[in-house]
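As a starting point, one isolated chain is supplied in structure tokens, in the form predicted alone.
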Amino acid sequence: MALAMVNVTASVLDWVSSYFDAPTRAVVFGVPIDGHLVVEALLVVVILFQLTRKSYKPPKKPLTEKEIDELCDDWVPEPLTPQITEDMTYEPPTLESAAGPHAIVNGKEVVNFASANYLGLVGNEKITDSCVGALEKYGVGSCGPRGFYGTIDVHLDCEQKIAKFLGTPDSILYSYGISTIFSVIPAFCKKGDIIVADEGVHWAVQNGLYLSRSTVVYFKHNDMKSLENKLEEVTRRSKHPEKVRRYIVVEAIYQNSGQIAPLDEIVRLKEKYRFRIILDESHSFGVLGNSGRGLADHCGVPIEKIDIITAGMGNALATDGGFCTGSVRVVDHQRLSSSGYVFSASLPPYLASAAIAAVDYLEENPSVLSKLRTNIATLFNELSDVPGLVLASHILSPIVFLKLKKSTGTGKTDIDLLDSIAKQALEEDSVLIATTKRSSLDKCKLPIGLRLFVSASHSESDLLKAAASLKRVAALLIS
């Protein structure tokens, strides 16, 4: 059998070498044949052939009543979120009260340091009475978004006082603080433009990034060296960086660490790679600076210098919603770009009272700064020495950052051992603390600590018996 199929192969090859060995056998128009052209011709229209043809399908058989019944009974959905581990079931303590610097938790008075009520403006009487006035006048809420009969000429009064207070040529507001960073973003970075921000900014501003779709650089937190660097890259990198859209996002003092933004490198670095600067005063409206008017004038920067300035009113100005503030172009624009301003209801009128009120406040009584700055340095002092734990913030941030001089091995027992702090201070030493819990969303790679936000209206005994409380709980849990 071997022997045969050996002939029949051998007799094949001799017939497909005889054609392309034959001499010319036919003349077609003048052109003369050759054996091989034949052998090739027929390859093509052999694979003509089989490229043109239909494929063969067998024919569906359908499923029966029973087949479609054990496929369901046998089908398992997708959960629609993760499973719930008891790591994911915490609960923070829930306040009875208002959020001064002293509150009531389960039922008991305690120092508040975990509301960020810098001006110790929460229960001001003349905010209050704004906030009464405005009720009886527009009532709670406006129904309608700016731009569909939701602009009330208290939001317009509100944009020309902020205005005027920073020295700006016009300001927007925004009906929700933490959707005014992550919705001007988007307004003015696109796909295609490259974004350069801080390792350690907060989630609203990782939002943001995301949602603009931009190309992002992250540099070392903080750390100009590491900016320039990346600007250099970037600007290297880009074949026309004319034609690039180009921008710097950083925050004045950083909420994931309390340190503060050096504005007049950042500027420098932005005028030297032509940049433009978002820059996020959440923290640093109403603390930083000779009148509170910000980190840039904390840093002698000219305003005009910063290209967009964004800032959440729920913190000094204890009121909510948010504004952006920069050239008149940059305002216009959001007026019909961005989409927490286009598509929200519009701030509620009572709450842009307030804010008005919270300024004229800051403006008449500068003195607040001092004492808030006299609480801050007298905190970053005592905390200065605690067991276990090293001052990760800056010495004029109202966040004052506590974070591990050791790891323990892992963030999970990391974050097991601040909350066991902050909760034994909490039941033992009535001192409400908080610590730097991170969602699984939230991307900041900067350590967790504990956190603690100071007032200008908290007392020295008040700082000192925090200070008491740490130390020796610290003492106590950390080896």
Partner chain sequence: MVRLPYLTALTTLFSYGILFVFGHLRDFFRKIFDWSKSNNLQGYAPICLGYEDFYTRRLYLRIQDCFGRPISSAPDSWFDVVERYSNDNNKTLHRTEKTTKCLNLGSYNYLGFAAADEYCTPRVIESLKQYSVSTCSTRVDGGTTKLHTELEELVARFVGKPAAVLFGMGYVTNSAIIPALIGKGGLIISDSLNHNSIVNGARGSGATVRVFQHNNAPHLEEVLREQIAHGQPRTHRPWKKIIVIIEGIYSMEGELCKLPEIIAVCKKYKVYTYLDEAHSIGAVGQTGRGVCELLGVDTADIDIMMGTFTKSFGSCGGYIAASKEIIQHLKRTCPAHLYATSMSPPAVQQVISAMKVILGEDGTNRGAKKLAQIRENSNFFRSELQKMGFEVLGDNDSPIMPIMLYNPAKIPAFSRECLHQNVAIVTVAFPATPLLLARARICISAAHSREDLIKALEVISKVGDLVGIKYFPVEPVKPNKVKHLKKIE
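Swap state to the form predicted in complex with the partner chain from the form predicted alone:
Only a single chain is listed, so you will not see partners or other molecules.
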């Protein structure tokens, strides 16, 4: 029987090999096999068989309802806010009168260095009269966004006035100081654009940069060499210069340090590398320059070279709100794509008329600027030898910034020391000064310190009193 099988198999193999008549023979595991084509055909059949089988996937088991219920029950959220400890409660001084150079705090009259009232317009008669007129005619609020009957003729007059004062084609009003910059930046910068910003910009600018989703590169605070390096690096890496918009974002006078940006240098760099400038002039509008027109006037740069200028009006102009100015294209673009303009109610009309009156005052009395400059110089002189504190701001900046010569150890102890200096100055000498307070959301790493806002309406005795008080308290508290 077996012999018959072997005979049959041999004859089949003979037939197959003779049929194919292959010249070479296959060698499998060192054994020559005749009819190797049959082996190869069998291999092909096995491969095809395996390919047609379904591959093994580990079974997907979605969570059952019961399991989801358990997970939801187990989940414990963090408390919404962290625990408030005793030392965290801070009550700011409450004013009982207007925030002029002399104010009443807790029943006592104090010399006020905490208001950015640079031109002394708080309490000005003409401004108050124009506001009273506006209040009686228009009421307080404007009750609508600019697109839906919230545009009042005083808004349009104010925009034209500011544009004429600065020498730009057009300007646009916003209803709140800090919302200006964080609405302007996302309106112009989108994903894929490149922004080079100073590392000392304040929170509103940082928020605008974050919301714009562009690539942001920071350069060292007010360091032009670092700016040039970053611009070079960014230009080298960029692939399509015609399609990518590039911006430099700086402030004219930095809130966090009192430094002034060297605009002529920045304009030279901008033209070399083809960037646009966004300049925030909140603290320099109405302060710098021979006629108060801001940093461009001060540095002698023609205003057309700066693409976008924004400013909050809550400082020199002693009102509220903000504006942005530039070429016609820049301003028109914001009217539909700037979220703080389109989706928010417009500026109350009495604040707009106060702004118009303030700009009128500045045009008619440019001597107030030289008074402000003298005051700043006097205070700067007096404060140059306070024990334990060193002046860190520019000599022309109306924000006089004092930082600690030597840190006391941790950031927290520094803040406590500065707070106690300010508190003692207020209680014992009736001088109101401000310390830098940083929010936990702020990414700025510049040193904190004491800030004095100088006003044109401070008298010489006010300045001397403040300097003397600071020297005395600092000597007591800083060992």
